[in-house]
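Just the one chain here, laid out as structure tokens, in the form predicted on its own.
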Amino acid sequence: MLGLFDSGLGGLTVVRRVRQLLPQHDVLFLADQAHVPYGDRTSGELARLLSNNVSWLDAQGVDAVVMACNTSCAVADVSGWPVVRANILNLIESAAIAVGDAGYRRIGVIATTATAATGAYGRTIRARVPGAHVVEIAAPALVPLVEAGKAVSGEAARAVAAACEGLPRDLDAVVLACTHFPLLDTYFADVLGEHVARIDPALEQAGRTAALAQARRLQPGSGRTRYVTTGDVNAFRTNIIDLTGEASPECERLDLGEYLNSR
């Protein structure tokens, strides 16, 4: 079983890519919507949430934790990863691999405030692509719009345009460095134009997941996807239906605080 987590709905973009490559494997997706958005929280809060979420997935017996939250990866880049049994696939590392493989040298990064503040993207990309020029921009308005069901709206289009105003005009590519942002890709395409590539780290992340499954000879399951939220399960179910087209997703609510207290 593969475990994924995000602060909210953005992680569904990674679930979709993993499902495309590993349709027969079982997937457990945790959305920590009780604490969304992550982007305006302190590093200490985020490190605690990361530890809680990864530990819960590990306790469910997942073979790998496929990170679907850039902000949590950025915090781990500074504070370190929780020690768990399962393999952890770093989403920021996947983005850097994608940048390096494509040969891009001038890269913009659109991220949450917390991710941009760590500088994790710049460090990770430059480690893989020496001499790369990386500009990291915070876009705090975007995640709340997606979580509010406004991913397709004039408000979202204006917010994306405003976020991109701080980017240099001579970029090779822009990394959509929050898993919520590919849900706004149409608006990014309109603003950035055809000459700037848009990188969705979920693509490389799914490829690395498939490679790990093959290397470790992880056995396929029934193709089950189990969706868990720490927030409102009814709203969560509705959003999954709207965003994925699944007719009757298997959804449940988790009181993570209660679980942690019971250990």
The other form holds:
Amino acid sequence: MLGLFDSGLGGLTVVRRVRQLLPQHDVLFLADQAHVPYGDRTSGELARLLSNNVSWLDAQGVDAVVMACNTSCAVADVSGWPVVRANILNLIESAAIAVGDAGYRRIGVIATTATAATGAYGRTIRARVPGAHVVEIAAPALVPLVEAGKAVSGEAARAVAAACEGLPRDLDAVVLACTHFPLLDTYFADVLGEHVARIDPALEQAGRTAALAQARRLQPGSGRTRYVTTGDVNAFRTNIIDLTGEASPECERLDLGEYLNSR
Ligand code: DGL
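Alongside the form predicted on its own that was just displayed, please also present the structure of the form predicted together with ligand DGL.
Let us now look at the entire complex, which starts with that chain.
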């Protein structure tokens, strides 16, 4: 079983890519919507949430934690990763691999405030692509719009345009460095135009997950996906139906605090 988590609906963009490559594997997705948005939180809070989420997934018996939250990866780059039994696949590392493989040199990174503040993207990309020029900017207005069910709206289009004003003009590529942002991809495409590539790290992340599944000979399951939220399960179900097209997704609510107290 593969475990993924995010603060909210953005993680579905990673679930989708993993499902495409590994349709027979079982997937457990945790959306910590009780604490969304992560991007406005302190690094101390984020390190604690990362540890809680990874511990819970590990306790469910997942073989791998496929990170579906850039902000959590960015804080781990500074504070360290929790030590668990499952393998952890770092989404920022996947983004850097995608950048390196494509040969891009002038990179924009559009992320949450917390991610941009760590500089983790710049460090990770430059480690793979020496001499790469990386500009990291924050776009805090976008996640709340997606969580409010406004991913397809004039408001979202305007917010993406405003966010991209902070990017230099002469870029090869822009990394959509928050998993909520691929849900706004058409608006990014409109603003960035055809000469700037858009990188969704979820593609490489799914590829690395498939490689791990093969290397570790992980047994496929029944292709089941369980969607778990720490927030409002009815709103979660409606959003999943809208965003994935699944008719009756298997959704449940988790009281993570109760779980942590019972350990
Ligand atoms: N989707 C997450 C990320 O990739 C976090 C968004 C948020 O909660 O601020 O960074």
